[in-house]
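Given next, in structure tokens, is a single chain: the form predicted on its own.
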Amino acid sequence: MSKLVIISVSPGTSVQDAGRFGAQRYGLVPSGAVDRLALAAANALVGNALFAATIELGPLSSVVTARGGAVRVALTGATRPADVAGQPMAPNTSVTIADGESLNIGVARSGTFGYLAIEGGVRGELMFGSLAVNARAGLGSPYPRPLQPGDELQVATASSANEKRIDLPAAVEGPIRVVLGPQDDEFDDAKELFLGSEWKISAMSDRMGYRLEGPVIKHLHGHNTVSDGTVNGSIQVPGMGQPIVLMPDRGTTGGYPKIATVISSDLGRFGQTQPGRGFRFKAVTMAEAQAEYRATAELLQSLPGRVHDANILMLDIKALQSANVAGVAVSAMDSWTWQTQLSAEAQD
């Protein structure tokens, strides 16, 4: 048995899996990873079940240390620098942290959330079938809150398996796709404004909802409706006219009109959008959304087959610095290396 000790951690870092399901009718929040593809890819790299619990990393830097034995991990999601004891870690690969060594994870350069999977998974007590953390509800395990310095995760000692990499398809570019409704009839011409405008995610956003910055979306009949069910990606428009996209820690019902819903296949991409970066929405049909869902499901199922040995070349930097890589090197201060030849030439 080993431990992964949190030395320093980005705000917004918590344990997340696929979420808890089957009880939203009782008001139980689903939670779970913002980017399910990145979650599944990280788990595939260390041989876990695809939707096992990982550490969902916030956008700032973090440091974790192995104690009591080596720990094998994999890092996916937001692009960011990382190293183990000074050795750079490539993205979408696994690496073994030796006992006493630290994995240093830098600030996200693109994207927001990273996923640190641990071989053997995170150990904790299931709460309604999941370890996923929702701090507002006090749910999750092993800590029902964001991770803090000094927290210790009980984990399996690393196996002797080769390090792995995973081949993922190129990231999808372009607008975030949505299906209009279910209350789009409450907006009339404002739908064209919604689809035709550039939006940015406000810094006042979290795992409950992403607040959007852009034009004011006006309602036809006021902003209060009879509360009904919500889903991840529901786009509510409150009275101020600035839409809010509901995220995994959302409430299970809401009373603001919903102009559209982000399709499931684009939720992870949307969730990785950094605050202040402009983007647009594009309306698609229900049939198109369902076709994209099936394609995403097939991609998730294919992930274990996309894993290969990493063939990582580890360089000993200290040994390299002390080696004479230039061949037979000489010093200009050693007169024997040039004066003898000069004397012979002078005699000619």
Contents of the next structure:
Amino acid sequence: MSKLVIISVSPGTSVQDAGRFGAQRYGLVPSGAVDRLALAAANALVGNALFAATIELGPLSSVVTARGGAVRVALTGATRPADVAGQPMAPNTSVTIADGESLNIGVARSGTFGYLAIEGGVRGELMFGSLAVNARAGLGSPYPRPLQPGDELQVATASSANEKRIDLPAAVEGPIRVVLGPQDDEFDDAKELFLGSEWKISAMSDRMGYRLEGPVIKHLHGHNTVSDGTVNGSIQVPGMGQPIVLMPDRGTTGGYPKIATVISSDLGRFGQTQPGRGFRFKAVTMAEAQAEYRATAELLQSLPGRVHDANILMLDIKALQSANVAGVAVSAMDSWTWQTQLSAEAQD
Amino acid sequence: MVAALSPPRILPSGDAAITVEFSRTIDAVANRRVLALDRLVAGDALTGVTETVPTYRSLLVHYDPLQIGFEALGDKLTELALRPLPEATATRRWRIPVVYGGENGIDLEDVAKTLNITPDEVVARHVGGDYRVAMIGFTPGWSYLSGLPGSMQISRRQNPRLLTPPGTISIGGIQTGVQCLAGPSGWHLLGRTAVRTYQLHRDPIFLLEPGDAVTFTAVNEKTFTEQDRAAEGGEFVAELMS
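Can you now output the form predicted together with the partner chain? The one shown was the form predicted on its own.
Everything in the complex follows now, all chains and molecules, and the chain you saw is the first one.
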């Protein structure tokens, strides 16, 4: 056993996994990672189950130290500088922190949350099948609160596996897609204003909800509707007309009209949008939203197959050869591709 | 003759949940239909349904779009919602002890003034209500009860309090609430109970179910303190009457 010791930590850093489900009817919200794709990618890099618990890192800098043995970790999510004892660590890769050495994680340059997966996962007591921190409910393990300097996580000692990197598809750009409803009929022209305007995420945002800055969205019948159930991505409009997008630590019910809901596939991308950066919403049909849902599920399942040894250059040699763009396409890093070419020529 | 039930509205809550809305207002029949549909969904073990959240006026149904689509699930839920309502079935009734007023119920005096009655009369009317758990939500164990006597209905506070104590018993509009954890509230605080509606490492972790009946009973400060100590150790201090 090794330990990962928290030396310093960004605000908003906590242990998160996929979340806990089945008790929303009792007011217990699932919590869980804001960016599930980045969570799963980090876990895939160190051979964990895709939705195992990781450290969800807030946007500022953090330092962790391995004690009692080496610790193998992977870092995904917000892009930021990182190094182990001065050796730079590339984004979306794994690295082994030797006993006594530190991983220094810099300030996020784009995105908000980073995911630090630890080979073998985080040791803790499952509550409703999850280690995810929900500070209001006193849940989460090993600490039922955000991480603090001095905290120690019991972890596996690093294996001798090669370091990995993961080949992720290019980040999706463009507007954040929503499905209108469930209470879009509480808004009239305000719907056009909502979809036609540029929005910014307020600095007054957290894992409960992201407050939006933009035009005032007016209700048809006032804002005092009767509470009903919420989901991650519910966009509720309180009395002052500035929408709030509900995030994984939301209340399970809410009493403000909900104009639209962010589609599941865009929740992570939305959650990574930095405060102050302009973006737009776009309404899509249910069919489009659920097609995207299936595509995202396939992408998540493909992650383990996208993990490669870090020191091998990724080139799709066969594709280059069949396209015949390069005549003879080989990888300087991989002698097998030279052999293939030579044997192919011998046959001609 | 039983009047035909009107179909509920099937509303999308994103791509992985459906809101089945029976009413836009707080309505006893709508809440009965919500709870009946909730039971039918649980009993039928509908393919793809992952969990449900009953509220005053609607049932939120979380589902897995990889297993069932919006249209198919919406049709199935409509069909279930139109089945005849079962006769009001026997349900559990809890007696919940409350210490009213003083530092445990800092709004009791103001509520009495607003209603132009004595604080004792406020307590008598609150204890005299016949309550049902209409929904549990917002934070763990926060139970919203219907059945507040009409003579007790006053609008919410102008300025919500950012922090109210655990176990707070409060009123707001036509509702009364049993709060479990400390948290913000815009309601009027009448008292506190030692009952934990949510307690980790206790079996069951959640005490009340939507649909349960509740009777309040007044206790003095000394009893509250004793019960609070017992409850902290995991004992039930709510009494199951039926």
